[in-house]
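Presented as structure tokens, the chain that follows is alone, the form predicted alone.
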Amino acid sequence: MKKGMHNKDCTCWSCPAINLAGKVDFRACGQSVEQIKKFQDEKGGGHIMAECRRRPELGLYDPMAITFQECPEWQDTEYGYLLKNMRVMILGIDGYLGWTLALWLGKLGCKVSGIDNYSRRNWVKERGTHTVVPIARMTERLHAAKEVLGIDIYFRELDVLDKVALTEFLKEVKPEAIVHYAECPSAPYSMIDFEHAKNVQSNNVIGTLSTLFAIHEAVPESTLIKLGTMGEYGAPLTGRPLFEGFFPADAVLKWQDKEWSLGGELTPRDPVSFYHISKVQDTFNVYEACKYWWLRSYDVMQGVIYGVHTDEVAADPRLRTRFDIDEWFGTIINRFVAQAIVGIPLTLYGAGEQIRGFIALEDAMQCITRLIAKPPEPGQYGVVNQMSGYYKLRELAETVAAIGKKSFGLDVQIQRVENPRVESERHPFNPIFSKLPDEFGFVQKDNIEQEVSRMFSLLLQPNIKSRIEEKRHLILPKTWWSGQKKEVERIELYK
């Protein structure tokens, strides 16, 4: 696949600047592309006639008839085929993630607008604990990104739970795509207590159904990018593949001597947290707002993000994103890289045999930036498993431990505590994750050598150690699936 070109065939059918209110409503009759052209062929022709908000010259035309080649709205990009000055709001534009694909998008020339309520910040001080990378306010940062990287953020302190004003801002900014993070993140944080649970899954599941109620209404060319996880699956003991949302056309059940096909259902989920059951909720409701109302939407199945950089965030102090380290918020490799540079043993939860999917932070932005590219068609709803590899945990630490001692002297070690967690601690693992490669073109550019060396390289910093050192006491885990409350015990430790 020539680079940069993924979505060269793309038709304005996909084009989010597309308008067919006040044409045939396709929605209405929960037509398809493939039932339109077989009535188009049926009776001898016809056409699908719309609009272009874009370029209202076009009058009324036939938007399968012009590729994002061949549209000067389309300009070529490293990461595909992208619109001028596209619109794209981040739901969560303060968090980890957030804040990192609005300063990639806007150097992309994305108009960038964003919301947030600052929930991560309070949810992290929840715990006593802090980012242990320094961030600004959002006004110092909003301030920062315009210095240096002449990017204009448009930003609102806005919940998601609020479906009046999520819709006003909507109909104000009119995103062409929407990428939604405003969701809070944490397993061990959802199994605190009832609590925890219910604001988590209110948060996440309520929140999402405002969003999708929102953009039927302000916004229902838009393309959804939501974030999913990896661990709606779970890791079945039978070692099936984890394929991508759907089984595959050729998928059979077979059982007492009958057979059905499996091509185009969900797949199982079993998801492995209170966290987890909300994200899976979710996927159902996006999925259903796509039937009902034609939406169109991806959902990422995303593998543990890990890493510090991209040139954006790298390019200034005032413009780091979050990086958190305590037991609800920091994620295994982070949290061993600030675990070996204040001389903690890196924890592994039993066996240290589970397997899981990691992608590096700046790979997880390209990802993101080319499903932007290639919007999915009115009505479907899309899936990819967002990752460039898996291993198991205590490979990862082993990695770590040996970056640190071969390229920054440390002395690392590693122990194995009691697992608070209710899982398999040895388990197959089968993901499929061709999608993005093969549809999106994507291409690893991190890799985990080149990644956990960054991050040493930042936490090493005086200041930063020191922000380490005053929170090592909130990195063991402390939270059980059980409902105990206790520290870990040691079960072992080794280099």
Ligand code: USQ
Contents of the next structure:
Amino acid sequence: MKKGMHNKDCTCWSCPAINLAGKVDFRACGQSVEQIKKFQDEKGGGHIMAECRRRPELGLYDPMAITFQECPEWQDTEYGYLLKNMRVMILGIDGYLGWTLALWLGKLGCKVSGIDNYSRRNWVKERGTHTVVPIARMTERLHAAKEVLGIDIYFRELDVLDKVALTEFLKEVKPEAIVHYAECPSAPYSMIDFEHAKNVQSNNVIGTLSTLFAIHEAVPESTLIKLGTMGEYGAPLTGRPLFEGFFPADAVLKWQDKEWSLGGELTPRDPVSFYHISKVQDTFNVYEACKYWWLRSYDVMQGVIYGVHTDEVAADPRLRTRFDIDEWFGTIINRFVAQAIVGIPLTLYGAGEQIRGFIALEDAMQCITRLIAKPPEPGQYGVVNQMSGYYKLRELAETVAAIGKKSFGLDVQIQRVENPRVESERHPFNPIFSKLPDEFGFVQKDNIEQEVSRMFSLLLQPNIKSRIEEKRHLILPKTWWSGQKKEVERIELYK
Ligand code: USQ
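Based on the form predicted alone presented above, generate the structure block for the form predicted together with this ligand.
Time for the whole complex; same chain goes first.
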């Protein structure tokens, strides 16, 4: 695929600037274009008409007549054609991903807006810790974005659970794409006790429901990019493929002496914490809302994220994104690098043979941008598995240790500790993640070695290293899936 060209043949049918008017109910997910084409062939066409909000001079016209490549409102960029000054709203704009994406899209010329209620700052505070890469207050962040990168970000302090206020904000801004990161992302946090499980599920599930109703009321033509997780699928011991949300057309269920097609059905889910369960519930809510109201959404089943780098966040210390290393909010590679720096042996939970999908921060930004650039059809709920590779946790520990030793002269050890989680420790893993590269033109830019090196360089800065030292007592996990609260014991020093 030619760079930037993955969406050249999309038409106004997928464009958020369109107002549709027609006589046919074409809601069946993903089949709408076929249905309309068939209808047009049979009836001589012209029944589905559209108006363009950006180009009212076009009047009423056939929404499949103009491609993104032909439309002057869609401009060629490195990541595909992108709507000129596209209005993108980020829910959860103050978080690790949200802030990074805001700067990334702003630099690409999008008009970025966002909401946040600072939950993440508060949850991390509750653990008694802080982001080890210092981040500025929101007002200072916004000021720095303008001063350093020339980006205006329209921010409002707002909770996604406040459906009325969210609807009003959507009506005011009229975003053409909405990226929903406003969820609690932590499996351990959801396993602390009933109150935390309840908070995670209500924040995530009801927050997404509120978002769906608000979009339906205010901007039904906008694309919802919703962050799901690879952990929705679990790791089935049969080793069957983890398809991208749905079974492919040729998948078959054989039972006794009969056969049925599974094509197009949602695949089974086997989540591994109350947090991961919240994402499964979101999946069904978003899937159904697309059917009921012709909303359009991509559900992004993201692997474990790691890293610190995009050009934008690295442009000024005030633009940095947060970086957590505690057992609740630090993800494994990020934690390992911090541990290596302050001499805590890297903590492999259990056997360390668990396999997970991973993606670097910058690559995740590229993926989201490419999804924004190729909106789904009205009524379409699409799923992508977003990762650039998968690894055994043991291999990751070895990689971090090797880079720490070789490039930074650190004495890095690896330890196996009791596993506080309930998860398979030895299992096959067969994820399918071909849609982003094949259909959206995603090209992996960062590899683990390169990004881990960048992380070491940043985290070894004296002020950041001392912030890690200050919280080193919060590295070893104490939150058990069983409900126990005790620090894990070391099983063996691995290397
Ligand atoms: N693990 C260790 N040592 C550690 C920390 C974690 O061995 O010090 C293990 C865990 O037991 C687990 C794996 O590493 O098997 C990943 O754990 P994690 O804490 O890095 O990530 P996880 O809990 O799976 O959740 C993270 C994000 C979540 C996202 C998910 C994607 O916090 O928001 O949904 O990654 S995925 O794992 O693919 O479901």
